[in-house]
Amino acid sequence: MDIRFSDEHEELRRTIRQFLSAESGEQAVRAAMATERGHDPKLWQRMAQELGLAGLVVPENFGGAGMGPIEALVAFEEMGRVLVCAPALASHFAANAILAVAGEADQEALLPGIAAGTSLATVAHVDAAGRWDLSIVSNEARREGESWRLDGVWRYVLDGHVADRLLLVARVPDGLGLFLVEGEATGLTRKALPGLDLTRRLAELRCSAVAARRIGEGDARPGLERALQLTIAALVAEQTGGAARCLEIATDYAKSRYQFGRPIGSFQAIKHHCADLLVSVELMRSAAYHASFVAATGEGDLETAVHQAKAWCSEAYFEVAAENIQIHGGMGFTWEYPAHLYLKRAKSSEVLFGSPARHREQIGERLGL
């Protein structure tokens, strides 16, 4: 596979970041974890009206930017670079699901606000047991007439404790359903979970008996399969900017910090650590750009390729983000020092969709292993 970029994917690079270094830097990065929301909502409306990353993948004529995977790599590996705080992955899984699954009304009624950063909409998939797999969601949807009605738990749902509009999944007699829940519906409780990450909030919703309205038509599970794919590779593009970003600073303290007069960069158990770094930077890059390219340009099997990246890119970055305290040594662990979000971003984002050993799995299972 040509795995190349255009000037206009490398002018769309520049110009994240170069915003995300004057907005989200690593004060304004603290200050957003240490709200209730975990996110600035005006960070996040100047991110979706000013870069129209709210809407990357949305089509224009709903108001989005119309673009696809490959700009989507390009967003979130920058995203990834600062650990940028705001409800991106969140914003592009639902909007590839309602892109996958809902008929063109539905469209023009959600992906207008989405885009536009107006409305926050996430997905929940995962059932109280906290399966990630579509194949076994166990939460069952019942139909009253007309309506629908919802009952159960969604667990490790991305910003659902502050979205407007929550995407559940649910089985129906046809297969899954994609039903719609506005955040303030009657029945519906909903909670951030204490969680080891503070630059990305996850969420408990618990439904009793709450109005729904079905999105689409027929098994929605080939669309909601996806639509995850798709944001798994967004979340390994993210992984790899982050892991690029440990090694930079990493780097970068190896030859500005002095013992016995010289550089410790210098010394040669150093200089084997931080080449380790590099490789595993670039094996990551290499994974996680097969995987959007396979997504982009349909050469290839998508499903596999996801695997494929995340299963590598989470024990990596998390591997990255440790070797880079390491090289710090005693104030790499200080709440002061970044390094230390780089790992819980690193290893939250480790088991987000799934476990390293999951996918693998599942690579065993498409090969009948």
Second form
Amino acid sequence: MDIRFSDEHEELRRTIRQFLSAESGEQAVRAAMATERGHDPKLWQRMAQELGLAGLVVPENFGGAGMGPIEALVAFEEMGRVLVCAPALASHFAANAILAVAGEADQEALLPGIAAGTSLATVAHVDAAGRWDLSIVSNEARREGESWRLDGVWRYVLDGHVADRLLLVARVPDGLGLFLVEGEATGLTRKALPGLDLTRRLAELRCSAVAARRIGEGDARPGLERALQLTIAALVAEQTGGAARCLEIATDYAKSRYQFGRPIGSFQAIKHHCADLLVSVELMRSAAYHASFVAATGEGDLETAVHQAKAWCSEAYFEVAAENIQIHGGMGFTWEYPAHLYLKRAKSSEVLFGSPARHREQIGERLGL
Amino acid sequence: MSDSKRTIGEAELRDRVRALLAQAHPDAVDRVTFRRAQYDHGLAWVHFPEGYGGLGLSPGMQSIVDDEIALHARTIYWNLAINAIGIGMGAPTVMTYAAEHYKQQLLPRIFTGEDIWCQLFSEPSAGSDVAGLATRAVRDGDDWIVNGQKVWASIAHKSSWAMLLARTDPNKPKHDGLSYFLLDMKSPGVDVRPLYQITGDAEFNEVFLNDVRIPGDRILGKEGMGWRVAITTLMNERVALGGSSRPGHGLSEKLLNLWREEGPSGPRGADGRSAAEIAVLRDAVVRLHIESELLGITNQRTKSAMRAGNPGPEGSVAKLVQAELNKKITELGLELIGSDALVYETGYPLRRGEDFPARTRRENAKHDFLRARANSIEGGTSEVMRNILAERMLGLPGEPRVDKDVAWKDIPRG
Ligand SMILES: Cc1cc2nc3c(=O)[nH]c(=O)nc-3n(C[C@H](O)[C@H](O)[C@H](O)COP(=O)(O)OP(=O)(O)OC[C@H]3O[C@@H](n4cnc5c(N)ncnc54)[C@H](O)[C@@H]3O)c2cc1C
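Go ahead and give the structure of the form predicted together with its partner chain, now that the form predicted alone is out.
Below is the entire complex, every chain and molecule, led by the chain shown above.
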């Protein structure tokens, strides 16, 4: 498989980078993260309408950008570079889940709003145990005549405090079901969690006999697995973009900060750290690009590609973000300097969708070890 | 892609391989005949120009050729096994700098393995700082007379040709006084002696050069241009050393096999290990396997981004990863073996590297563990790779230097 970006991909990258450097600079990020919502809805509207970032993979006949995993990779890499505060990952997960699970009518009802950025959807699948595997969902849906009722706790839901369409995963007799719950449904309480990462909001949802509509027929598990894999593929791209940016910031600083009459980047201890970070970032690119190219081409095993990318990129992003602070010395530890924003994004995206150890375990199983 | 170098697509390239196999099949003819035909079809180094064993394609497309041959033949030749230094480093240097008649004479014989090549760069006092070397070449009419000592020269004892770096002007700053020669290893005055490694094998040698005469037309580039030519060799060396892993066939393959035979799922079973110990080891194996896969993908990415021509500093990424990773992999291999790692069945009889008898997987793992210690030294140390990555790819400032703009003869050494 040849990992190469086309001229169109590069053009997309330039467009997004230009837009975000104008609209999502550090000031904008800090302003958005201080709000209760956690993002600027006007900016999200523009990202949706001008760049198609809310409905990247939504087909054009549903108002989306009609793009695939490679374009999503480019978009998330760019968004990750600047830590844009926006419900992009939530929307991507939701769109992928709807595309994989819902019938035509539900797709038509849900996708255009998501793509336009007028409706915010998110998927909730982690239960009170806090595990990310779809194989161990414990929340159960109850059937009541033609409709369903949900009880229980769903945790770490991306932008769940403000989404108007919540897609809850619960067990049903034939496997897993995907359930639509409106944001204002009776019996639903939602609480924004005070996050380690200030640039992406998570929420906890509590349902007490909430009326829900089931999306799609039959066991939703295979579709949800694929949606989850595609979402992780986007997340590792985001991690890669963030790490690449940290490396740039660290190297720029190492060139301009003088101590002992020399740029600190001329000291080998610093220089060699930077070289090691470069290597980590290059391997992150390989991991993340590979996962999305596998998803796009169908060549190779997506599950393995995603596990391997998530395991590597999570630890590497943290390494780069942490070392960025070290290279900056005291200034790197201040609130005013943005290094901590990357560190917190790195750690939280490492935990999100399963720890590196868990992803390695799954590769081990696939290798028969 | 508007790149005219890619006018031959994948399908056409596969057709060319099939045409080669129809004419000379490795299962039917001998190695030299087959490899010579492969060269003539432009399938030896697809990124070389037509007429020199290539087709002017991106180096990434070589794997299409190799895969296609592997699909149709039982006899597979490995460049690394046939003539690693000649094929990976000598050929691109000859291609870039040698006179036309030398290209025609040398390139096919490098590829067939008729001529084995070695690299005579390092000296006892010049390793990382190879540009500081002391071997002298002095003009004598049209010829050059060379005196000096080279060290750690891999497979020099089997080589017909050497890439020799020598000093032609000690009064110039060190990089400016070097010249690069093609040395016929059968020349009088070339004395090759085995140098034994920590494994007991002697893959490498000391090479003494006593009044060795080299014809004047065997300078590559020009007199005084040796460092530039050497850089071409070294850049290709890094790609040759780091760039061979591919996804699914990487450094971790041996480790996975070792796990299956020596680890908990192998015939010896858990071998008294606790569940926790097994879990820790499994995680460590997978961790290194992932890195190994990513190295393979990185190599593919680097190669498909490269046009025809010589590689740049990006080759140092793979060289560094491969060196450090292989050390970790072979260390873990020993850990999988358990207490029996205390035993070294083969002992350490001092001998030539190619003379060792067949070894069991376990014996190999122990040997590999020792041999891997060289990975971060040979072909440039990991520290030097980090300097290159930081300075050439990230643009970090060099260190204050004491040897710049100083005549080589006046540089402090020890
Ligand atoms: C198995 C094997 C095969 C080899 N085959 C060949 C061959 O075929 N042909 C050939 O010419 N050579 C060959 N070599 C030699 C090899 O290229 C040198 O050993 C290597 O370049 C290091 O040089 P050195 O041994 O002199 O170590 P030194 O350069 O003395 O280095 C000693 C230590 O100092 C560090 N160091 C040196 N300079 C710096 C710096 N600027 N910054 C930071 N750290 C530094 C090194 O990283 C190392 O840790 C081979 C070596 C081995 C082990």
